[in-house]
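The data below hold one chain only, encoded as structure tokens and taken in the form predicted alone.
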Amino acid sequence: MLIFTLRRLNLFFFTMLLLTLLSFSLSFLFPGNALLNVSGQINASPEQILLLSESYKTESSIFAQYISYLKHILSGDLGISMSSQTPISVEIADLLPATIELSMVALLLAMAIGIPLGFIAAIKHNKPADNIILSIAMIGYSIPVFWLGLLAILIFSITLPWLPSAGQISLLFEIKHVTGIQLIDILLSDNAYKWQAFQNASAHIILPACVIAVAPGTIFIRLARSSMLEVLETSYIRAASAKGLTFNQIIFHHAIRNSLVKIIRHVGLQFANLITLAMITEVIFSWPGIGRWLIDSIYQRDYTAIQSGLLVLSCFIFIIHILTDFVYAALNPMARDNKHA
């Protein structure tokens, strides 16, 4: 496990090095002054620009400028937004939890629906149920998320006014910001109407989370199906059948457990896909997350917010990948071996 951990940490540091190099390069590739692009202080006085130039080592070599940029990043200084003139670290801390909340709910929905359907398709292999589930998965994966979001609003918010079409919670409820994750903040609050607020926030998150969960859910169907088929062909499953175990005992006591282990390693990859889908969905449903903030920054040509936001979001996604690898290695000892790691 030590070698596995060292390899993952080495991969993490090397990836972060590349990400910071890319983010640092963007300040030179974007139009305008590189110093203003990396700091965001477009209204700085000549004296402030001189101080910024000394802080970012603009008169030194590129390597010295990069080292100075790393020092600012490690100290939490991501610059200030060109459009709002507020620290980007503050904006990201306020907006990232909303994206995490939406993505986690969508991931749970995708797994809760996709994995059981994949197992059913594998158990009913080459039967009508298998063909129907695979057809549903293909159709679901082919639907563009922006079209699906607009269609969901048209049906469930306009034609059938069952669910709200925008926002995170109704303006009637005032919930104190603690973690930034709305559902958790509601449960932690002492608001007299917190259960009504919880129902309202749940109603707001259902529609965008379902829209995001469609594509990953179809992938989980295929992953679960292929994993179950692979497990059902193993020798220990045949040995269990030879011992006289019923088909239900084999499925529920052996096959599902071992199939889930194979699926866990793909959860991190699907989380990255969820974040990408969430960026589009947040715009459609006016969800106050970092994806919508990044797209707004692109429209406003807020170069400092773009490069810092992409750096933080990429770092977060890669950390999820690393954590998923550790969970998979803990459940599957073979993954810790040098050959598999």
Given for the second form:
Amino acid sequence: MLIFTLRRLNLFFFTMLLLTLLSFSLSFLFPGNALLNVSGQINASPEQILLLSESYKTESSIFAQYISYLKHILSGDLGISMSSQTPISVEIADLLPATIELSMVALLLAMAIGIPLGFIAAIKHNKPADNIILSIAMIGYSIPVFWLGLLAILIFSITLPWLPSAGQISLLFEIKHVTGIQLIDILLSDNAYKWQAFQNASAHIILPACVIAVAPGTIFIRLARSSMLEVLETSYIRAASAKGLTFNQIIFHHAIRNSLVKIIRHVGLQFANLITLAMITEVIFSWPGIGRWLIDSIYQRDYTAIQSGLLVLSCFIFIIHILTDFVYAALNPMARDNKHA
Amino acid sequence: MAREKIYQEEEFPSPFLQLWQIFRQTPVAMVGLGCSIFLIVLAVFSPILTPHSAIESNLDMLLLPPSWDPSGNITFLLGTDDLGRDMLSRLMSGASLTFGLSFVVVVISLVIGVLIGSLSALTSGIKASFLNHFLDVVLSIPSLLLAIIIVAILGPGLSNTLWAIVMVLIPQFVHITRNAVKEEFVKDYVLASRLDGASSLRILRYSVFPNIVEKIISQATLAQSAAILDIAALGFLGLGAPIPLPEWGAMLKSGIDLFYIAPWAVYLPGLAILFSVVATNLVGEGIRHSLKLHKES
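Would you mind generating the form predicted together with its partner chain now that we have the form predicted alone?
After this comes the whole thing, all chains and molecules, with the earlier chain placed first.
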């Protein structure tokens, strides 16, 4: 396990190095002055610019510039937004929890629905139930998320006025910002209308989370199906049925556990896909998350925000990736002495 | 004296042909292939086939519902949008923009990716390890996010979107080619031709490529469905095709404002995207299914 951890840390370090290099080079690739792109100080006076160029070492070699950029990032200074002139680290700290909340709810939904369906499909292999589930999976996998979002709004918010179509919570409720994850904040607060607020916030999150969950959910169906089929072929399952265990006992005691381990390995990979879907869905549902903010900053040519947004989002995805790797290794001893990272 | 004619020719179909023979027997995959060919024909011949112009507006016929609606008009089969442009013609020309361009994008990135991938499979050591790590990093960034960043560098527009998607797809092809070539290179038949004195490039061209082409095509269908969705998503976000062009994603975006009055302006482009992605995925599924059967036989 120690070697495994060291390998992962090595990979993590290397990836961070590449990601910061990428985001550092973006300030040169974007149109305009590199110093202004990286700091976002578009209204700075000549004296301030002089100070800035000293702190970012623009006169020195490119390597020294990169080192000073790293120092700025490590001290939490991601520059200020070109359009709103507020520090980007503050904006991201405000917005990222909302995206985490939405994507986590969607991930849980996708797993809770997709994995059992996949298991059912595998158990009824090559029967009508299997074919129906697979066809649904194919359509869910192919459906464009923005279209699905619009249809969901049309059906569930306009034709049947069941669920709200935009925002995170009704404006009537005032929730103090503690963790930033709204549902937890509500439970922590000592508001008299706590439960009404909680209901309202959950009504707001259902629709976008379902829309995001469709595509990853169908991928989980396929993953669960193939891993279950693989497990059912193995000799320990045959041994269990030779011992006289009933089919249900085999499925619940042996097959499900072993196939779940294989699925967990893919959760990290699916997360990147899920974040992409969340970005588009945030735009449609006016969810105050980092995806909508990032797309808005492209419309506004806010290069500082794009640069830092990319860095933060990909770091976040990568951290989730590494975490699932650890969970997988903790559950499956065979993965620990895998030589390749 | 009549000589008896005996042909003792044994036919060895190439791996690709063997795959096709299995592929032909799955009806669902053939339906997908038929739909894909239909879309390709539509993409190529749409300028001749469209009943009306896709861009010219027709001010007498604003927001006409589809022809099965009582107030519809049969000359505009699928109705018109807010500028009186015929939906059917726009959808047909959209096939050449969304489906046709995604096809072009996949072909370009396939060629570049396979070249880089097969060359990198021949290298080893620090260069290869660096490339591996670099690919891991690029593949861990979501494709749409990467495309958005590249569009932000190049500026919005259809051609920039296409280049962005090409660059996003290349690492996937590099990755799959690299792994497939490495897998083949340790097999005995490669060793045999190496003992015959063939150079690495010759082995790659004559021995390895015919055996990995189906894997690359199966990746290409995945890339194609991702490319269609990405082009449409960027069009929808207003970063891709400009509004007057009948790109399906951009059509959806311009239809949103009229969602309540003219829902067909939103349904139809979405259905078109869904149709083309399902057709592509069916072909891909068929290929992967026959690959599996082929391996087992």
